[in-house]
Number of protein chains: 2
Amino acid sequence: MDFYTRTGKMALGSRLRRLSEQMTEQAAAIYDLYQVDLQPKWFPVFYSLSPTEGKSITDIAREIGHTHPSVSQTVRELSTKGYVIEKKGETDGRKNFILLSPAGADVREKMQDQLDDVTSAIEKAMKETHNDLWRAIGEWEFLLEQKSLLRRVQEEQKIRESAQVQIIDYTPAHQSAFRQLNEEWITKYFRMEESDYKALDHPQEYILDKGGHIYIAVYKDEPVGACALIPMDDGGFELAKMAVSPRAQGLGIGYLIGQACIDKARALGARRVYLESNTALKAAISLYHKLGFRKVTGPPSPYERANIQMELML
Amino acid sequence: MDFYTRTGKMALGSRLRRLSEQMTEQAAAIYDLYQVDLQPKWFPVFYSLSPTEGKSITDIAREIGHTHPSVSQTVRELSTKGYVIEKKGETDGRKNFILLSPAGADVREKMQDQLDDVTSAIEKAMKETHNDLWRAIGEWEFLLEQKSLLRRVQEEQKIRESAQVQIIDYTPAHQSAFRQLNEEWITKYFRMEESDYKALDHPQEYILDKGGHIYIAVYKDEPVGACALIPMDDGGFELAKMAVSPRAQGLGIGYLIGQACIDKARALGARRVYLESNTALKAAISLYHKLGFRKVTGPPSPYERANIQMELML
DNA sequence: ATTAATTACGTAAGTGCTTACGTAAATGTA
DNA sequence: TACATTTACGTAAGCACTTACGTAATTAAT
């Protein structure tokens, strides 16, 4: 019992299974108690059937929430204690029809008082409780069908992994990493270009020097993103050379430096920041919409690889 | 789903397995997630663990609620995987101390994310419910420890079965009976006296022409407990040939009967009631206290087999 | 100091479901 | 009209536990 209060919601699981499994222990003395011959295995399935319409298997699985093979296996034991009648189908030969016999009403009926009482018991117990345990197991059904437990899981994780996520500012050291990220994808789809080799080996010359500017996305003390801004004629910026290692997608790295390169851009009193891109690059268009850029058409660009522009006005 | 709305509070138990199922199944994927290689259903044993302090199968299976050859059976696997050192006890030998080994708690360490991941998921699904589901099981954890199920089961069905014993005045037709239910009890403890005869067999010579009165239990149209009051010299009544039949024992018929008997006394204006019984019979001299009777010494009986004097005022 | 009872733990088998798989009937498609 | 696909359902095996049972080691009782 203390341990799961140790361990916290993580044992939710357990914690559940063994209060159900708690309950259905009690289930079979209770059962004898009021001299009823039926396996409480067997409440679901015995309860679903009616002795005049008969309900296929896969009928009553889809009803009560079990697999097939485990309702047709309830149904042999259900049969041989004759309980319940099996008829075959007349227009379709593969259905089981399944409904109670003489016997099986027989019991369904002086089951009544037990279900009456076993109701009333749970309900008047239910009283002494502040949380409702019915109606809270009916809401995370629904929270739980909503957005699985792993995807809510999955955006914790993102969540605390971006918060690990820094952007820097560019130093020399980081020029090979900066040339890595980007030949990466560049070679993935592209090839490279003149004007590549130009900013990426030598960024110092052809970015900083002209009033650019770099940042560097570091996570777990490796640089795992990049991008830079390129002051253009108008006074704006344009953003270029965005980056983010394969391996740390999905942390919203792109969105981080694309914002902070915006924030700069800003920062420095311009008014338009401008990029040019390929529309083969889903995610990457999809990412600059995200950052408030729409597409424009504008002068023809010195890359080959360029079949779209975009910007954003401050 | 709509199901269990139908079979009602009956289906608690199954609806929290199919919640928790659906829960620890997701379980799985998010081991993966996280690279953890650690089988979900490891995770209670192996969080228990700690790399200095050993713990025998049994402690572990006591702190975490599992029996000890489930736990047994855990340990193995991840003896087998080389998460833990299984060390035979000095002092005692039966004892197998089990602590992490240094690749555990390097896993234990890498969990440390997924557990702080899916415990905040936990909680902010939880904040989007209204009746909160980790307060809800402790409350039921609480309950069924304090009264089990079956018990509460057992008290609804005495309330209902007792509301349909139905406490009436004797007829003539009742006089076999009368005679029956209270043979039954005199003959299994003592032996019939005189004065059984005259009553049991002519009560209404010996009983209602004298001034008192008789009442019958009756149960499912069938009697099943009877109780006289037979006048006393001094105005007030004698409480006599009490019985209820074993078939419809713990219904609290004895009491309603009884309860039944003191209210006419008190509406005929007796200010006392009289009894006479035998301490060996221990159920009837606690339901006489129950009724308000308490322990006097008067004048010597009729009856061999009276050995307890009590009276109750008015 | 024996003998009996208790405790620790392992193995085997059972439980109430599940998934995996196979077969026959029905339906869709060319 | 033949073929592939889907559906219904049964059987087998698996899963994560449990209960049942047997065997040492320890402790209590005589």
The other form holds:
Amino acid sequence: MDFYTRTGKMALGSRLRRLSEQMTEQAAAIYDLYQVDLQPKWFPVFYSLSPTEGKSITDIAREIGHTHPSVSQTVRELSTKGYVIEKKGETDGRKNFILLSPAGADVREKMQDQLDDVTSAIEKAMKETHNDLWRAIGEWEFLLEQKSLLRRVQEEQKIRESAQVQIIDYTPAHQSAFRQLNEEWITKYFRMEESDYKALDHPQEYILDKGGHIYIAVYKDEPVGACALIPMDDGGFELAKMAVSPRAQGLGIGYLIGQACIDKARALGARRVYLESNTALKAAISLYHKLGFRKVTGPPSPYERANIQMELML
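Since the structure above is the form predicted together with another copy of the chain, I would like to see how the form predicted on its own looks, so please show that one next.
So it's only the chain below, everything else dropped.
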């Protein structure tokens, strides 16, 4: 138990497997006690069957929550033991149905006292504990059906890694990263245009000196994202030149840097934030909706690639 105390929740699966192995080992001894010639691993399949109503392998697997191959293997072993029989379907001769054989039905009847005693023993054992293990297992099964453990760990990984992302003000030292990050995604889907070169090659002149702002996202001391706020004639700002490195996607950087720009625009007294994009960029459009932007119709865009305009009223 010292090992599990040291490792904590990380060893949940290993600890459950250890408990399962203990239960299985003791279950085998209990079958011997009642002189029932059955292996513990066969029980779910065996107990789901009856002498009168046949079930397909698929039906059994679905009912007991086991895989089709594992149920097939158990059925083969039970068949070798003489406890089950297979019958062809009456309407579909290609489909086999599994039933308890007379020998299997005898075992089922013989083990009734064992089932009653085991149930009683477990119920009494549970009264000696502070927690209801049976109910807790049911709760965990339900939780993992709603969201797998893998997905839950992925979410925690994202939270931890996202906390390491810093959103900082642009400096001249970031100019090459600002250009590279944007050029990378633009050339992947479209082509660089004259307005791109102006803003990316001369951000001081075309963005900052005009009252704009640029944020850089830094992860592990590396610039991995960028976004600019460009002043508009109506007093609002255009959200532009948002880019996230493919190496850092999945950390929520787009949302973090986009929200930083929105907060900056609000602090500067802007009434709205406007942007232009392309509907082929589904992840980007989804992000903009998440940030609160909605589709609008505005004046023609200077960019060939732009086919959607969106705004956020502040």
